[in-house]
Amino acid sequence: MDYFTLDQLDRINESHERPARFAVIGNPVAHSLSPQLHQPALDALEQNARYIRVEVEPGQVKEAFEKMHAVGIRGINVTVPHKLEAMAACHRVDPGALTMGAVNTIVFEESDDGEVKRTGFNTDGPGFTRAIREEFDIDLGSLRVLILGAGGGAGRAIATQCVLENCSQLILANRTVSKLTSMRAELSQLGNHESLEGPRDRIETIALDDPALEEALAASNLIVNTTSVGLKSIDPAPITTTWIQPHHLVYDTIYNPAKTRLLRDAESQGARIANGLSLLLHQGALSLEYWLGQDAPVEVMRGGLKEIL
């Protein structure tokens, strides 16, 4: 079976020599690549553990956490649509995850008196930092960044990381600009950094259909797509790709297909490109490091992803 439901948790270890110790929850969850990412790493580290998928209905996340710990699960990844509900179900939330407004990794900690506490982390932002370093051999904090689809969960996590990394400029682009108003205000409070001297604000917002987007792109050197445009082969690029220049770095958080229309067009314009596989890899590696307290075997995890894709 591809996944378990809550009422099947008491049977997760039937006919298995190795116990289930880690899991991903979502709805739906059968498509998640997390087992292919984590199981090879657990095997390489000689952990006597399995990684499973558990489908959880909205409104049942806290119950799921309690039941999963009771049957031996010690670390959980959280995917859509549960990241907000998971944060509310934690006893403690890492400051970075609190700033990003969602958690995707749960660590169970048991005190000396036997009380179990749940701590929530968000590895998307730090994973993005690692991905940019790997793909382009440059630090995120040294870049001027424009995020397409910044109003979504992935966009917010990456935008928050850009501010935490002290990027000199951040432009948030979204179909509906009003969704960015409160987000921009919150980001502006992080670290209380002063704006750059010059005509541009440090954090700006713009609509995806605003003609001024061309100028905003020209003022940036890293373009990040966090929209879902590109998941289908017939999808167009989310922006006018002739505006992309050879100095641009273009990162699409979509990894299947490996080259979206945006990446193909950007490459033809002479830009350097990368897809979201490295983000998936590094956010997963960070989760494993939180659970086990040791470095993750990144290359082993990369091999697991490449094999399935």
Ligand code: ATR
Second form
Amino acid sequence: MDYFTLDQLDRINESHERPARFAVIGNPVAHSLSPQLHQPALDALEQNARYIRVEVEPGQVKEAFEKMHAVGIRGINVTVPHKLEAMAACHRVDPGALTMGAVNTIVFEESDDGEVKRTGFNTDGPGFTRAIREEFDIDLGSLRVLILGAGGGAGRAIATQCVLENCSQLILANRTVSKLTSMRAELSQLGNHESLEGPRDRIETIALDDPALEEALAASNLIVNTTSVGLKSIDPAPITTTWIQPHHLVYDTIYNPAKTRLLRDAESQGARIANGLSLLLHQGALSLEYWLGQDAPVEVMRGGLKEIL
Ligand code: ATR
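And the form predicted together with the ligand, for comparison with the form predicted alone?
Entire complex below, previous chain first.
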């Protein structure tokens, strides 16, 4: 079975030796690669646990968390469209996740009196830091970053992480530039902290079709695509790719197709490129670390992904 619905939760362990202990919720959820990422890791760590998919209707996330815990689920990943609703259904939210405005990882804790508390984390931001280190052998905090599609969920998580990492410049680009106004103010607030000396005065916003984007790109060294442009193999690149230069690092959060038009063009411009597989991998590894309190077998997880992609 590809996935369970809430009504089917009492049957998740029927004809299975190992109990379902971890799950991803989403809608649709059948396409989620999380089981292929997590099951090999759980097996390698000799956990007596299955990882399953659960389809949840909007408005039913809190109910889903309660029901899933009741049938033995001990850790949950959250994917589209539930990352906001999941945050509201937590008793506690990690401060980074709060600023990112979304959670993708739920940890359950049982207090002595048997009460179950849910804490929400967002591993997309920290996972991106690890992905950049792995792909380009450089610290995210040392880069001047431009995010294409910063008004979307992934863009916001990555932008927040750039502030937390003290990046020396952060340019937020979006098709609908008005979506960035409040976000820029919130990120400046976040950066307005003694330990954060990064981009607090250097967070800029720009429309994707603004001709000044050329200059903004030239002033940046990491370009990140978080728009959905590129998901279809016939999609164009979200920017004029002749503006990309050999000094650029170009990261596309899309991993299927493996090389979007943006990455193909960036490569022919002489830039270094990477796709979103490393982000998928590291955000997943971090979830597992939250649940199990131990290092994730990253190479095993990478193997799981390579097998299907
Ligand atoms: P979310 O991540 O919140 O679900 P989304 O609808 O998947 O959002 O869109 C993610 C990002 O892709 C957004 O920044 C969106 O731009 P808008 O805020 O202007 O909608 C961007 N995006 C989607 N289609 C696009 C297109 N054809 N050209 C440029 N940007 C696009």
